[in-house]
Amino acid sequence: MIYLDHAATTPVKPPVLEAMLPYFTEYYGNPSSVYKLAQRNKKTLDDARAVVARHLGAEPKEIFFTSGGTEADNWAIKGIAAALKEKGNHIITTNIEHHAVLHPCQHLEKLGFDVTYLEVDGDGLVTPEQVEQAIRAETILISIMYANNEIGTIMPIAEIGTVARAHGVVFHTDAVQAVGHLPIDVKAENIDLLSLSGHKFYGPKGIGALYVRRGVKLPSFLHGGGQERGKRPGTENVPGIVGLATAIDLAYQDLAVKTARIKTLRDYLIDRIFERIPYCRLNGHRHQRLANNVNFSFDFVEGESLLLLLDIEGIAASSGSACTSGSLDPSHVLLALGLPHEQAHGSIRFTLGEDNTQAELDLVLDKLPVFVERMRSMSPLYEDFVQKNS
């Protein structure tokens, strides 16, 4: 299989999983309790919250552990709208955010908050201007994820968080894609709460954290027991802690020499598409995007068909983000950019990773365009429009 789903999830490395087995059978103490089964867990928690906050630019004490990046997405914006409704009631997020962040916001709406949804411009871009017109008296929250998971543009976050510290407004970003693959320092960036999740790169499924800056104040999400320094209740995932702290190690090893490799087999991947598919559109910013990410529409063809044609051949990929395969409805996100509904239909989305190589894309790019070309065949409408374009 050539697997170009990356954004999906990734496989765990065997280093990671190295790690975490001893946590399984021989190191499975609770890390509340006192003997030294249990306390020699408490000190690997300690540790893994040390390599997390440093990966990040943060303390350790401003880390803390949840079941993945949905659950630290729902904490930080239901947190903070608890926490200052006395406040104020208004919250500026994007059209383009991950369903974990808006479906959040839409349910605060039906509690009488006021959400704020800025349009992204064709490339998936919102400016600390349209962040800074949007900020009224009232705004308690602005959520604007570091990067986009279907088209992978990158937001300026740094700006962002410089226009939100100057008004006084709590500023989270969901960074699920970028964390591991892109380097980044929660102070020099003014980012309060921050979620990731580590199946992203590399680390088990079931775990992710959210960084919370010290003086942001952040009810407890769940209610038990006094886990996280009570803010997060529940006996630690002790197996899954350790592999996210094993695996954003290794990602942040030698973090630039990787990119550069992937960034090179992306442009390969975008420039060679071009060059082979006519009717095609890169979804997402040229320059300003992962670098593992290529996004792009082809005219008069169906995604999920083309997905199935490629599955068949053995190539994984999307027509979106995962969590939302199962629906019919076209990607909100490529509808934010204005394409029209059929082509953002006719999507697909390559998200390439550490192993993937050139001789791989060159399969993929010896199908590809004849699945397209099969597809559109097929296509009363391709026929008319190739016709009056001739």
Second form
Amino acid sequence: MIYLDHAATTPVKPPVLEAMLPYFTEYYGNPSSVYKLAQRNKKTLDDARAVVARHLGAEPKEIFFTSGGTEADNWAIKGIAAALKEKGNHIITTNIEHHAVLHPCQHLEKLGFDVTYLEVDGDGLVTPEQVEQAIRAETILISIMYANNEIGTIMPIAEIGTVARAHGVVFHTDAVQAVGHLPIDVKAENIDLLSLSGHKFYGPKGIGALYVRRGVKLPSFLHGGGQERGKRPGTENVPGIVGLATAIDLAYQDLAVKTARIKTLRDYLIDRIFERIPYCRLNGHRHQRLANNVNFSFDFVEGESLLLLLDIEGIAASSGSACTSGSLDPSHVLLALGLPHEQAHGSIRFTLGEDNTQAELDLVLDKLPVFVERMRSMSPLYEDFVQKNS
Amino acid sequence: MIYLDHAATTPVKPPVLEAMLPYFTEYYGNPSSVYKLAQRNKKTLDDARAVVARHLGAEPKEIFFTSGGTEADNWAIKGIAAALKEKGNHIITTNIEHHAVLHPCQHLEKLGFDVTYLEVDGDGLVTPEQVEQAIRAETILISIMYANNEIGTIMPIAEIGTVARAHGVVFHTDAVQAVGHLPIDVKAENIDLLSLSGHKFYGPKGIGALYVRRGVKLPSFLHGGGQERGKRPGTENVPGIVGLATAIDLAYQDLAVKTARIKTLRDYLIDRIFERIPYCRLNGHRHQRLANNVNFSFDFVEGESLLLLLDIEGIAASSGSACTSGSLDPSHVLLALGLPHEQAHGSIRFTLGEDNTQAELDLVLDKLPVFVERMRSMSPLYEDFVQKNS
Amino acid sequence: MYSEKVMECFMNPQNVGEIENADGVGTVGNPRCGDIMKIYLKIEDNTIKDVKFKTFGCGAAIATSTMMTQMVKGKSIEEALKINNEAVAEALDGLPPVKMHCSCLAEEALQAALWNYAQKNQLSIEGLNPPPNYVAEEKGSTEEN
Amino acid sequence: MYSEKVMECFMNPQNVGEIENADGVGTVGNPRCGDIMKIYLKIEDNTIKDVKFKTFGCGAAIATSTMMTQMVKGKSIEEALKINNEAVAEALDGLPPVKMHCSCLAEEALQAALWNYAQKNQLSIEGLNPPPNYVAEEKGSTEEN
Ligand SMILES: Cc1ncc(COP(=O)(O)O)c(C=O)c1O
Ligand SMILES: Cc1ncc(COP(=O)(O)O)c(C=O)c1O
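Can you switch from the form predicted on its own and show the form predicted together with another copy of the chain instead?
Complete assembly follows, chain above in first position.
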């Protein structure tokens, strides 16, 4: 299989799994207990927290483990809204956030909050000026993703952080696609809250974290026992936390080298697709994009049918639209870029991983033009286009 | 090590871990994607859901996976409160619930809800009559635990379910200590919502589930992607879910046989402690209690110091008080039973597991009287007692 | 996600193409939903002698186009009208719930083509109504953006 | 959770017991917090000749009782009064934050016993105040329930 959907999820790396294994059957103690088996795990948690903190430029006490990126996003957004509702009811975000940010915002709108969804440009970028202009006296939160999951565009987070700090507004960033892939320094970038998720960088599913800058008053989202200093109750997912810490550590090992290699592959794929397939469009910023993201729209062709053809050849990729989510809407991200609906339906995302090779991409480049051509030959839109231009 | 803290957490059983393993590195696909690797996992989730449903007498569509018991409890309680706040603001629970129920209730009190904390009797029981008498026109939720985590008392859930249904009040039960240990039939027992947590029955930590009876309108607690039919977003913890399903299946295999064996051990331990140690008290109902729970208060002795002595001998047990939670309060459960503070501080909980043997208990029974005697010889309370009675 | 039958019809689509001087042509669907289906009919003696399709859409849309065209070929107009979306879905061994609309599309596309045939020939076919999202078949009519 | 030093003092507690006809006895703490500490002093020539304790409490409470009694034995009253809770905690290589109150208890217990000594002998010791949770030392006085 050629796996090119690393933005959806990644396999757990063998050393990560190996680090986790003893915690299932051997060191299974509940870290809240007093005996050695348990106290050992308390130390394990402290160590893991320190590792995560170090890679973000944070302090260990600023890291809280969650069940994933979605919980971290919900906690940050709903938590700040609850904490600061007396201060104001205005939230700033963008129109290409992940649903884990957009849907909490929409939920808050129903509760009386006012949300500004900044419109990105054709490359998926917002500017710090846009953010600044949107700030009002009642603004309590700015939530802008570090990098977009569909199109890979990287936002000017440090600059937005400067604006947020200057205006004294809490700044959250959904960095689920960025952590483990980009160097991050929460202090230098003036980030107050940051969400991350383990399975996006070769860690396990079902574990994530929220960074909460010291001094930011974030109420608990879950209520219960005293875990995570009372801020995030529930028996700790010790193997998951160990996996997350091991994975983030590995991810940041030789990051520059790995990134350069993947970027070369990415550009190879992008350039060849442009060469070999007419009527297509690269979605997202050409350069300010994640090193592993390739997102194309192929005119006149719907994305899912291409995915199926690729799947039969053993190539796993993704389309913009959330096919199985029960929704038939095309990607809100691609629509936000200004794409017409049929182009938004015709996108394919390839997201590369550390193990992908040029030979694999060559195979994709062999098949893809054939498949696009085949689907176009069945497409009434292509027929119309050809007739109009003949 | 003699592990006697199975109510705190359990090791993952080898076959459970084995079932999980392929999902970390091999079948790692995100179930929301269209290609085979991912669709295979979608089927895996469906199968796991069906297994969990079957053991509760529920339908697969009524099972939603969560990050654990705490999230399930929070979702159920806060969700019903949000959904029915127009209908009423009154919630009924007990004063011996786990913090994962009590703290959400206290949180709701701050938001204007009115919570009745039913007082249990000396054995930790509430009666269906108590519940019925507490119901008002504004009552929207009854949340009563299936079995208590500290003292093992099993509540009359079916009878309470009948009362709740007769009055048309939504009935939630925190069954974190009951699932995998007691036969449960949500339909027969008229349960509307039920929380469970994998690591309490030899499954992994960080995964749980909420049963939501069809027809009960429970809004989402987390907002985001379309997972769990949009009700519980976040990339699914596939290995965790597989582990949970495998564990529940194993737990209910030969449950009666296993329960009988553990109950024999439990009674052996209880009877011998009474024989060998004066001035002690069994906490919780003598018979209507979990088969694996032994909870004693030893007069004049504080619990943690006994735990430390036991730990040094390789015996892992637990005290009522949440030592490391940053709180110095004695167990709210033991206080609710009417115990004076020093007795509430002097309790030790042994919770047996499938692998414990009588030989292990004999070792505990060798050591425990010595340790109690030793701590008593240091205790000013014992000194006072002896002087008064000499 | 898809049955084997769906995958077979998707991988080996039948009746793809155009019919020159078709007796009836119908297009339904819209780009917003991600599916557009265009049906060409050759009709002689009240019988569907030939049928072709062009479809922009997902795997299910291609498969239902194939199945529907196979099912109506050779049938009388009346018989063909009895082939509703459920029959098509059933013949495909079922469709995932979110994809059932594709089978509706197939039904509607056929009706749109038949309606176009009836209009052209000023016929009134019993039980045939103008399809809800009927697009009068002019060249380029689907180019709404 | 605990340092090796704490565990050592807990496992091998020193100065446990009572002193008959003690010159000063003090009890502090209450069952609500789960810790009660009782100190017996034998004082001669303004010097703590002997000290014993009885403690109901957690590992840290036993360990601080041991450490504090070891530290004050043989000291003058004035020197003993300088040994505050931080000194005890430090001598134990630290205590977990939630257990720091145990070291306070040790300080207070000593002060209570010294206060009792001063009261009995109608002395005024500089820097010694009645401890906040001082329980006049009568038989059975801690039986508040
Ligand atoms: C009765 C009860 N409810 C809820 C919980 C919380 O479950 P978890 O720690 O898995 O979130 C526990 C155990 O910790 C429990 O014993
Ligand atoms: C940008 C972004 N935010 C949030 C999430 C949600 O993370 P998780 O699925 O781990 O809850 C994802 C991925 O699913 C993502 O790509």
